[in-house]
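In C-alpha coordinates, the next block holds one chain alone, the form predicted on its own.
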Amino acid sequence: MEPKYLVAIKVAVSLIRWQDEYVLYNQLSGDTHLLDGVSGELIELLLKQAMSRDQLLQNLGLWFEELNADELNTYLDDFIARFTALDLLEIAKQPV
(Lines of atoms letter the chains of each structure in order from A and count residues from 1; the text may use other names and numbers.)
(Lines give C-alpha, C1' and ligand atoms only; values in the text may rest on other atoms or scores of the structure.)
Protein backbone atom coordinates (compact mmCIF):
# COMPACT_ATOMS: atom_id res chain seq x y z
CA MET A 1 0.00 0.00 0.00
CA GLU A 2 1.28 3.44 -0.95
CA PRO A 3 2.07 5.72 2.01
CA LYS A 4 -0.26 8.68 2.47
CA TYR A 5 1.16 12.14 1.99
CA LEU A 6 0.09 15.77 1.88
CA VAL A 7 0.82 18.10 -1.00
CA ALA A 8 1.33 21.78 -0.12
CA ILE A 9 2.53 24.99 -1.72
CA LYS A 10 6.15 25.46 -0.66
CA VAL A 11 6.73 29.18 -1.31
CA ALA A 12 4.74 32.40 -1.45
CA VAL A 13 3.09 32.69 -4.85
CA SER A 14 0.58 34.91 -6.57
CA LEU A 15 -1.94 33.27 -8.89
CA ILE A 16 -3.97 35.19 -11.45
CA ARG A 17 -6.57 33.74 -13.79
CA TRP A 18 -6.02 34.92 -17.34
CA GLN A 19 -8.77 33.76 -19.73
CA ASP A 20 -8.60 29.92 -19.69
CA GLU A 21 -5.12 29.87 -18.17
CA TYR A 22 -3.38 31.02 -15.02
CA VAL A 23 -0.24 33.03 -14.41
CA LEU A 24 1.71 31.95 -11.33
CA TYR A 25 4.35 34.25 -9.88
CA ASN A 26 6.90 32.86 -7.42
CA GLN A 27 7.45 35.74 -4.99
CA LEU A 28 10.76 34.29 -3.77
CA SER A 29 12.52 33.66 -7.10
CA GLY A 30 10.63 36.08 -9.34
CA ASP A 31 9.88 33.25 -11.79
CA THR A 32 6.61 33.43 -13.70
CA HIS A 33 4.81 30.36 -15.06
CA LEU A 34 1.87 30.07 -17.44
CA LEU A 35 -0.41 27.23 -16.32
CA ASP A 36 -3.23 25.40 -18.04
CA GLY A 37 -6.64 25.81 -16.42
CA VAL A 38 -6.57 22.47 -14.60
CA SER A 39 -3.13 23.02 -13.07
CA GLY A 40 -4.24 26.50 -12.05
CA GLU A 41 -7.35 25.10 -10.35
CA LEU A 42 -5.23 22.56 -8.46
CA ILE A 43 -2.80 25.28 -7.33
CA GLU A 44 -5.79 27.39 -6.25
CA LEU A 45 -7.01 24.50 -4.07
CA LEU A 46 -3.56 24.05 -2.55
CA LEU A 47 -3.30 27.76 -1.75
CA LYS A 48 -6.33 27.33 0.51
CA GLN A 49 -4.94 24.28 2.33
CA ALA A 50 -2.60 21.33 1.99
CA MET A 51 -4.38 18.31 0.54
CA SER A 52 -3.74 14.63 0.27
CA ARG A 53 -3.18 13.09 -3.13
CA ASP A 54 -6.56 11.35 -2.74
CA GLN A 55 -8.31 14.70 -2.17
CA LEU A 56 -6.66 16.18 -5.26
CA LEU A 57 -7.61 13.10 -7.28
CA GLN A 58 -11.20 13.35 -6.07
CA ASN A 59 -11.39 16.97 -7.31
CA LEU A 60 -9.98 15.97 -10.69
CA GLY A 61 -12.59 13.23 -10.91
CA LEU A 62 -15.37 15.76 -10.30
CA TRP A 63 -14.02 18.08 -12.99
CA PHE A 64 -13.38 15.35 -15.58
CA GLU A 65 -16.00 12.64 -15.28
CA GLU A 66 -15.19 11.49 -18.82
CA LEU A 67 -11.63 10.44 -17.91
CA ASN A 68 -10.84 7.02 -16.51
CA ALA A 69 -8.89 6.40 -13.29
CA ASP A 70 -5.61 5.77 -15.12
CA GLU A 71 -5.84 9.07 -17.00
CA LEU A 72 -6.65 10.99 -13.83
CA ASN A 73 -3.80 9.36 -11.91
CA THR A 74 -1.35 10.08 -14.72
CA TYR A 75 -2.37 13.74 -14.89
CA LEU A 76 -2.05 14.15 -11.12
CA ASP A 77 1.32 12.38 -10.96
CA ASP A 78 2.62 14.60 -13.78
CA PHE A 79 1.27 17.72 -12.04
CA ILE A 80 2.93 16.82 -8.72
CA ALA A 81 6.24 15.91 -10.40
CA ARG A 82 6.28 19.09 -12.51
CA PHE A 83 5.59 21.51 -9.68
CA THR A 84 7.85 19.69 -7.23
CA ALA A 85 10.67 19.96 -9.80
CA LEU A 86 9.95 23.71 -10.05
CA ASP A 87 10.34 23.80 -6.23
CA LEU A 88 6.78 25.09 -5.79
CA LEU A 89 5.26 22.07 -4.04
CA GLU A 90 6.36 20.12 -1.01
CA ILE A 91 5.35 16.60 -0.15
CA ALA A 92 4.98 15.62 3.50
CA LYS A 93 4.08 12.25 4.96
CA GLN A 94 0.60 12.32 6.43
CA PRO A 95 0.13 10.85 9.89
CA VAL A 96 -1.90 7.66 9.71
Second form
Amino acid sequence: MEPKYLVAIKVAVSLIRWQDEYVLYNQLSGDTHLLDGVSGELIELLLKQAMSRDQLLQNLGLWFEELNADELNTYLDDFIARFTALDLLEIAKQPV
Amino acid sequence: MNNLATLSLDQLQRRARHGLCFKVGAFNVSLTTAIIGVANHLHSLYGAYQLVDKDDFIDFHVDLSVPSKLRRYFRPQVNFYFDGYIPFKPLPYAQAAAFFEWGLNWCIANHSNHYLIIHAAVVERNGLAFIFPGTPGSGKSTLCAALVCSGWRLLSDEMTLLSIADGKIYPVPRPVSLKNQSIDVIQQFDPGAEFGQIVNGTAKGSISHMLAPEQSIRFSNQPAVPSKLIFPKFIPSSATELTSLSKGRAMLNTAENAFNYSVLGVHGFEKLAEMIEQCDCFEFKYSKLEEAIALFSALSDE
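Show the same protein again, this time as the form predicted together with its partner chain rather than the form predicted on its own.
Below is the entire complex, every chain and molecule, led by the chain shown above.
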Protein backbone atom coordinates (compact mmCIF):
# COMPACT_ATOMS: atom_id res chain seq x y z
CA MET A 1 0.00 0.00 0.00
CA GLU A 2 1.25 3.49 -0.90
CA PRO A 3 2.14 5.76 2.04
CA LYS A 4 -0.29 8.64 2.60
CA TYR A 5 0.93 12.22 2.57
CA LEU A 6 -0.39 15.39 4.11
CA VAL A 7 -0.07 18.89 2.72
CA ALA A 8 0.80 21.31 5.53
CA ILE A 9 1.64 24.96 5.99
CA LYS A 10 5.34 25.05 6.72
CA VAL A 11 5.78 28.45 8.36
CA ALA A 12 3.83 31.02 10.35
CA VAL A 13 1.78 33.13 7.97
CA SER A 14 -0.74 35.95 8.22
CA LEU A 15 -3.58 36.01 5.74
CA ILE A 16 -6.01 38.77 4.82
CA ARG A 17 -8.96 38.49 2.46
CA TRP A 18 -10.41 41.26 0.36
CA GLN A 19 -13.26 40.06 -1.86
CA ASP A 20 -11.75 37.52 -4.28
CA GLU A 21 -8.11 38.24 -3.38
CA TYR A 22 -5.94 37.27 -0.47
CA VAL A 23 -2.68 38.77 0.73
CA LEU A 24 -0.38 36.38 2.55
CA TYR A 25 2.58 37.38 4.71
CA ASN A 26 5.29 34.81 5.36
CA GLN A 27 6.51 35.65 8.85
CA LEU A 28 9.74 33.73 8.35
CA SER A 29 10.92 35.19 5.04
CA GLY A 30 9.08 38.52 5.30
CA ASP A 31 7.71 38.01 1.79
CA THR A 32 4.24 39.22 0.89
CA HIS A 33 2.19 37.40 -1.77
CA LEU A 34 -1.00 38.26 -3.63
CA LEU A 35 -3.19 35.17 -4.00
CA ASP A 36 -6.22 34.44 -6.14
CA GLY A 37 -9.37 33.57 -4.20
CA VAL A 38 -9.16 29.80 -4.64
CA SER A 39 -5.52 29.56 -3.55
CA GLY A 40 -6.39 31.75 -0.58
CA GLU A 41 -9.29 29.48 0.42
CA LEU A 42 -7.06 26.40 0.16
CA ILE A 43 -4.47 28.11 2.37
CA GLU A 44 -7.24 28.98 4.85
CA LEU A 45 -8.21 25.31 5.00
CA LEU A 46 -4.61 24.27 5.52
CA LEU A 47 -4.14 26.84 8.28
CA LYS A 48 -6.82 24.98 10.25
CA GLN A 49 -5.20 21.58 9.74
CA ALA A 50 -2.93 19.62 7.43
CA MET A 51 -4.91 17.81 4.76
CA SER A 52 -4.35 14.95 2.37
CA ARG A 53 -4.38 15.56 -1.36
CA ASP A 54 -7.72 13.76 -1.57
CA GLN A 55 -9.28 16.00 1.04
CA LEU A 56 -8.08 19.10 -0.79
CA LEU A 57 -9.40 17.72 -4.06
CA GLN A 58 -12.74 17.01 -2.43
CA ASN A 59 -13.02 20.64 -1.28
CA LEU A 60 -12.07 21.93 -4.69
CA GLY A 61 -14.76 19.70 -6.20
CA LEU A 62 -17.37 21.23 -3.91
CA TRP A 63 -16.36 24.75 -4.90
CA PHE A 64 -16.15 24.04 -8.65
CA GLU A 65 -18.91 21.63 -9.58
CA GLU A 66 -18.54 22.64 -13.22
CA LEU A 67 -14.92 21.44 -13.47
CA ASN A 68 -14.06 17.85 -14.34
CA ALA A 69 -11.60 15.67 -12.39
CA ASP A 70 -8.69 16.40 -14.75
CA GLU A 71 -9.12 20.15 -14.38
CA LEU A 72 -9.35 19.91 -10.59
CA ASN A 73 -6.24 17.73 -10.45
CA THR A 74 -4.31 20.13 -12.67
CA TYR A 75 -5.29 23.10 -10.49
CA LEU A 76 -4.34 21.30 -7.28
CA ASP A 77 -1.00 20.08 -8.67
CA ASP A 78 -0.20 23.62 -9.75
CA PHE A 79 -1.23 25.03 -6.35
CA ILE A 80 0.93 22.56 -4.44
CA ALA A 81 3.90 23.10 -6.78
CA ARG A 82 3.68 26.91 -6.58
CA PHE A 83 3.41 27.11 -2.82
CA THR A 84 5.99 24.42 -2.20
CA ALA A 85 8.41 26.38 -4.41
CA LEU A 86 7.69 29.45 -2.26
CA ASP A 87 8.62 27.36 0.78
CA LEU A 88 5.15 27.82 2.24
CA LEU A 89 3.91 24.23 1.95
CA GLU A 90 5.50 20.96 2.83
CA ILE A 91 4.45 17.43 1.99
CA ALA A 92 4.71 15.37 5.13
CA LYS A 93 4.20 11.67 5.59
CA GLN A 94 0.89 11.05 7.30
CA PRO A 95 1.32 9.71 10.82
CA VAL A 96 0.02 6.16 11.18
CA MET B 1 9.61 79.05 21.63
CA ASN B 2 10.62 81.19 18.64
CA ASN B 3 10.87 80.01 15.10
CA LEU B 4 13.79 80.29 12.69
CA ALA B 5 12.34 83.42 11.08
CA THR B 6 13.24 85.35 14.25
CA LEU B 7 16.92 84.90 13.36
CA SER B 8 18.69 87.11 10.84
CA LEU B 9 20.78 85.28 8.25
CA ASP B 10 23.87 86.31 10.17
CA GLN B 11 22.49 85.02 13.50
CA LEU B 12 21.37 81.79 11.83
CA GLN B 13 24.85 81.25 10.36
CA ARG B 14 26.50 81.83 13.73
CA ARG B 15 24.14 79.46 15.56
CA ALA B 16 24.47 76.81 12.85
CA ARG B 17 28.25 76.69 13.42
CA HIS B 18 27.60 75.35 16.92
CA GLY B 19 24.39 73.41 16.31
CA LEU B 20 21.07 74.91 15.31
CA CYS B 21 18.21 72.91 16.83
CA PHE B 22 14.71 72.95 15.34
CA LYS B 23 11.57 70.88 15.12
CA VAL B 24 10.50 69.11 11.93
CA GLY B 25 7.19 67.38 12.47
CA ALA B 26 7.63 65.02 15.42
CA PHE B 27 11.43 65.16 15.23
CA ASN B 28 14.01 67.46 16.77
CA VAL B 29 16.99 68.06 14.51
CA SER B 30 20.35 69.54 15.40
CA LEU B 31 22.24 70.83 12.39
CA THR B 32 25.85 71.94 12.62
CA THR B 33 27.38 73.57 9.57
CA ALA B 34 29.52 76.48 8.50
CA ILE B 35 28.37 76.20 4.89
CA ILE B 36 26.70 79.43 3.82
CA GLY B 37 24.57 77.72 1.17
CA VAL B 38 22.93 75.58 3.83
CA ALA B 39 22.31 78.59 6.07
CA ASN B 40 20.75 80.42 3.10
CA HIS B 41 18.56 77.39 2.40
CA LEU B 42 17.29 77.33 6.00
CA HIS B 43 16.79 81.07 6.04
CA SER B 44 14.66 80.95 2.87
CA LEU B 45 12.69 77.76 3.52
CA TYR B 46 12.69 76.96 7.25
CA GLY B 47 11.53 80.27 8.73
CA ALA B 48 8.28 78.80 10.12
CA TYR B 49 9.99 75.91 11.91
CA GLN B 50 10.18 76.10 15.68
CA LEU B 51 13.56 76.46 17.33
CA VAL B 52 14.21 74.00 20.15
CA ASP B 53 16.61 74.14 23.00
CA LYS B 54 19.90 72.26 22.79
CA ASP B 55 19.00 70.53 26.05
CA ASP B 56 15.81 69.07 24.55
CA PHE B 57 15.92 65.52 23.26
CA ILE B 58 17.41 65.59 19.77
CA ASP B 59 16.39 62.82 17.37
CA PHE B 60 18.97 63.52 14.69
CA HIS B 61 22.38 65.15 15.10
CA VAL B 62 23.44 66.19 11.62
CA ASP B 63 26.63 67.88 10.51
CA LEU B 64 27.47 69.12 7.03
CA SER B 65 31.10 70.00 6.52
CA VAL B 66 33.96 70.06 4.05
CA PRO B 67 36.06 66.86 4.17
CA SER B 68 39.53 68.50 4.19
CA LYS B 69 41.17 71.88 3.83
CA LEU B 70 42.37 70.95 0.36
CA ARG B 71 38.79 70.23 -0.67
CA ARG B 72 37.91 73.85 0.02
CA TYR B 73 39.90 74.80 -3.07
CA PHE B 74 40.11 71.73 -5.29
CA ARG B 75 36.75 70.39 -6.52
CA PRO B 76 35.10 71.31 -3.21
CA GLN B 77 32.93 68.67 -1.60
CA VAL B 78 30.67 68.29 1.38
CA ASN B 79 30.18 65.40 3.81
CA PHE B 80 26.99 64.52 5.65
CA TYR B 81 27.56 63.28 9.20
CA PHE B 82 24.85 61.56 11.22
CA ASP B 83 25.65 61.05 14.90
CA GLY B 84 29.31 61.43 14.02
CA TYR B 85 29.55 58.91 11.20
CA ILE B 86 29.35 59.34 7.44
CA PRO B 87 26.64 57.24 5.83
CA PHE B 88 27.21 58.57 2.29
CA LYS B 89 29.98 59.46 -0.09
CA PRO B 90 30.64 63.22 -0.29
CA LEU B 91 28.78 65.36 -2.82
CA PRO B 92 29.85 68.51 -4.65
CA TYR B 93 29.87 71.56 -2.35
CA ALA B 94 27.21 73.31 -4.46
CA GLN B 95 24.76 70.53 -3.54
CA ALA B 96 25.16 70.97 0.24
CA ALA B 97 21.61 72.22 0.87
CA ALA B 98 20.08 69.42 -1.19
CA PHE B 99 22.36 66.99 0.66
CA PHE B 100 20.87 68.20 3.93
CA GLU B 101 17.34 67.43 2.65
CA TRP B 102 18.28 64.01 1.27
CA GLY B 103 20.28 63.16 4.36
CA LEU B 104 17.42 64.14 6.68
CA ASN B 105 15.07 61.94 4.61
CA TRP B 106 17.50 59.08 5.20
CA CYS B 107 17.67 59.78 8.95
CA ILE B 108 13.89 59.65 9.28
CA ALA B 109 13.44 56.66 6.99
CA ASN B 110 16.06 54.59 8.80
CA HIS B 111 15.52 55.52 12.43
CA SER B 112 11.78 55.87 13.00
CA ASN B 113 10.45 52.36 13.30
CA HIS B 114 7.47 53.42 15.42
CA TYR B 115 6.04 54.35 12.01
CA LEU B 116 5.57 52.33 8.87
CA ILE B 117 7.27 54.68 6.41
CA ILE B 118 5.85 54.64 2.91
CA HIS B 119 7.65 56.35 0.04
CA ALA B 120 4.67 58.54 -0.74
CA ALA B 121 3.51 62.13 -0.75
CA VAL B 122 0.63 62.80 1.62
CA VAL B 123 -1.72 65.77 1.82
CA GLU B 124 -4.87 66.45 3.78
CA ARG B 125 -8.18 68.20 3.20
CA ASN B 126 -11.33 68.05 5.35
CA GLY B 127 -9.45 65.83 7.80
CA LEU B 128 -8.81 63.14 5.18
CA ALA B 129 -5.31 62.11 4.11
CA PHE B 130 -4.70 61.39 0.44
CA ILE B 131 -1.61 59.24 -0.04
CA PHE B 132 0.31 59.22 -3.32
CA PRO B 133 2.96 56.50 -3.44
CA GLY B 134 5.21 56.65 -6.42
CA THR B 135 8.43 55.70 -8.00
CA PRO B 136 10.64 58.55 -9.28
CA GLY B 137 9.06 60.10 -12.36
CA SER B 138 5.50 59.16 -11.39
CA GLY B 139 4.73 62.82 -10.75
CA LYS B 140 3.85 62.44 -7.06
CA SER B 141 5.85 65.48 -5.92
CA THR B 142 4.47 67.68 -8.72
CA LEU B 143 0.94 66.62 -7.85
CA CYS B 144 1.66 67.15 -4.17
CA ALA B 145 3.07 70.65 -4.82
CA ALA B 146 0.05 71.61 -6.91
CA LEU B 147 -2.38 70.36 -4.25
CA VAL B 148 -0.48 72.26 -1.55
CA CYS B 149 -0.53 75.42 -3.70
CA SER B 150 -4.31 74.89 -3.94
CA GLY B 151 -4.79 74.98 -0.18
CA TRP B 152 -4.33 71.33 0.85
CA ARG B 153 -2.32 70.72 4.01
CA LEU B 154 1.13 69.29 3.36
CA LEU B 155 2.01 66.32 5.55
CA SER B 156 4.98 65.27 3.41
CA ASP B 157 6.05 65.26 -0.22
CA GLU B 158 8.32 62.27 0.31
CA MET B 159 7.37 59.95 3.16
CA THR B 160 4.11 58.93 4.73
CA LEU B 161 4.53 58.15 8.42
CA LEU B 162 1.85 55.65 9.43
CA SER B 163 1.84 55.28 13.20
CA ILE B 164 2.11 51.71 14.45
CA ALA B 165 0.42 52.86 17.69
CA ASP B 166 -2.76 54.48 16.36
CA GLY B 167 -2.87 53.96 12.57
CA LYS B 168 -2.91 57.71 11.88
CA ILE B 169 -0.57 59.57 9.56
CA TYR B 170 1.83 61.94 11.27
CA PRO B 171 3.05 65.01 9.40
CA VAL B 172 6.65 65.80 8.64
CA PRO B 173 6.15 68.83 6.41
CA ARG B 174 9.33 69.91 4.66
CA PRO B 175 10.13 71.98 1.59
CA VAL B 176 8.74 70.16 -1.46
CA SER B 177 11.51 68.78 -3.63
CA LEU B 178 10.94 69.32 -7.34
CA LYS B 179 13.19 68.47 -10.21
CA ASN B 180 13.77 69.41 -13.82
CA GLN B 181 10.56 70.36 -15.69
CA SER B 182 8.45 70.09 -12.53
CA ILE B 183 10.05 73.29 -11.24
CA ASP B 184 8.74 75.29 -14.24
CA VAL B 185 5.41 73.46 -14.14
CA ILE B 186 4.74 74.51 -10.54
CA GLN B 187 6.11 78.04 -11.06
CA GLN B 188 3.58 78.43 -13.88
CA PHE B 189 0.81 76.71 -11.89
CA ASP B 190 1.29 79.08 -8.97
CA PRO B 191 3.46 82.13 -9.73
CA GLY B 192 3.30 83.01 -6.01
CA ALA B 193 5.03 79.80 -4.91
CA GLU B 194 8.40 80.49 -3.29
CA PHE B 195 11.44 78.41 -4.17
CA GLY B 196 14.94 77.99 -2.88
CA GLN B 197 17.97 78.04 -5.12
CA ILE B 198 17.99 75.77 -8.19
CA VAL B 199 20.86 73.27 -7.94
CA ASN B 200 21.99 71.88 -11.29
CA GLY B 201 23.97 68.76 -12.04
CA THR B 202 22.74 66.53 -9.21
CA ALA B 203 22.21 62.79 -9.70
CA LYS B 204 18.52 63.65 -10.14
CA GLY B 205 19.16 66.55 -12.55
CA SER B 206 18.25 70.11 -11.57
CA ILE B 207 16.41 70.36 -8.28
CA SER B 208 14.79 73.08 -6.25
CA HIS B 209 12.72 73.12 -3.07
CA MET B 210 9.37 74.85 -2.74
CA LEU B 211 8.53 76.57 0.54
CA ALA B 212 6.09 74.53 2.64
CA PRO B 213 2.99 76.53 3.67
CA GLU B 214 3.30 78.07 7.14
CA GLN B 215 -0.13 76.64 8.04
CA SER B 216 1.08 73.09 7.34
CA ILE B 217 4.09 73.57 9.59
CA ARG B 218 1.99 75.12 12.36
CA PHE B 219 -0.33 72.09 12.39
CA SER B 220 2.46 69.55 12.09
CA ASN B 221 1.48 68.03 15.46
CA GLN B 222 -1.95 67.06 14.10
CA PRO B 223 -2.17 63.63 12.48
CA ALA B 224 -4.65 62.78 9.73
CA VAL B 225 -6.79 59.75 8.99
CA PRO B 226 -5.84 57.70 5.89
CA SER B 227 -8.64 57.98 3.35
CA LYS B 228 -7.47 57.56 -0.25
CA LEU B 229 -4.48 55.67 -1.61
CA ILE B 230 -3.74 56.83 -5.13
CA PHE B 231 -0.94 55.58 -7.38
CA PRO B 232 -0.25 58.47 -9.77
CA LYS B 233 1.30 58.28 -13.20
CA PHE B 234 2.05 61.40 -15.19
CA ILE B 235 1.61 60.65 -18.90
CA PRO B 236 2.07 63.61 -21.27
CA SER B 237 -1.18 64.51 -23.09
CA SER B 238 -3.16 61.78 -21.34
CA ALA B 239 -6.73 62.27 -20.20
CA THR B 240 -7.40 62.46 -16.47
CA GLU B 241 -8.34 58.93 -15.43
CA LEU B 242 -9.01 57.56 -11.97
CA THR B 243 -9.60 53.81 -11.82
CA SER B 244 -10.26 51.57 -8.86
CA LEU B 245 -7.46 49.33 -7.72
CA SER B 246 -8.10 46.14 -5.76
CA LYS B 247 -7.07 46.30 -2.12
CA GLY B 248 -4.87 43.24 -2.55
CA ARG B 249 -2.89 44.82 -5.41
CA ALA B 250 -2.76 48.16 -3.54
CA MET B 251 -1.36 46.37 -0.48
CA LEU B 252 1.37 44.69 -2.50
CA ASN B 253 2.30 47.90 -4.35
CA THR B 254 2.42 49.88 -1.10
CA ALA B 255 4.54 47.26 0.67
CA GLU B 256 7.03 47.56 -2.20
CA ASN B 257 7.11 51.33 -1.62
CA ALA B 258 7.65 51.16 2.15
CA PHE B 259 11.15 51.81 3.48
CA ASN B 260 10.93 49.75 6.68
CA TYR B 261 8.21 47.20 5.89
CA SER B 262 10.62 44.29 6.21
CA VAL B 263 12.10 45.70 9.43
CA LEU B 264 8.69 45.84 11.11
CA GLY B 265 7.76 42.29 10.12
CA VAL B 266 4.24 41.18 10.93
CA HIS B 267 3.47 44.51 12.68
CA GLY B 268 4.15 46.32 9.39
CA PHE B 269 1.94 43.88 7.50
CA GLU B 270 -0.94 44.24 9.96
CA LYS B 271 -0.73 48.02 10.17
CA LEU B 272 -0.53 48.38 6.40
CA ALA B 273 -3.51 46.03 6.00
CA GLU B 274 -5.51 48.19 8.45
CA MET B 275 -4.65 51.29 6.44
CA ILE B 276 -5.61 49.65 3.15
CA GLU B 277 -8.88 48.48 4.71
CA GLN B 278 -9.89 52.04 5.51
CA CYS B 279 -8.72 53.56 2.21
CA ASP B 280 -10.32 53.69 -1.22
CA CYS B 281 -7.55 52.64 -3.61
CA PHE B 282 -6.98 53.94 -7.12
CA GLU B 283 -4.61 54.21 -10.05
CA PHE B 284 -4.47 57.68 -11.53
CA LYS B 285 -3.26 58.87 -14.92
CA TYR B 286 -3.00 62.57 -15.58
CA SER B 287 -1.38 65.32 -17.57
CA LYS B 288 -3.36 68.38 -16.44
CA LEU B 289 -2.85 69.51 -12.86
CA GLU B 290 -6.01 71.64 -12.81
CA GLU B 291 -8.16 68.60 -13.62
CA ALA B 292 -6.36 66.51 -11.00
CA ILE B 293 -6.94 69.15 -8.31
CA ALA B 294 -10.64 69.47 -9.21
CA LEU B 295 -11.08 65.70 -9.07
CA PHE B 296 -9.37 65.26 -5.71
CA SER B 297 -11.14 68.26 -4.21
CA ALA B 298 -14.48 66.71 -5.22
CA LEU B 299 -13.38 63.36 -3.73
CA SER B 300 -12.45 65.03 -0.44
CA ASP B 301 -15.85 66.79 -0.32
CA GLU B 302 -17.81 63.50 -0.63
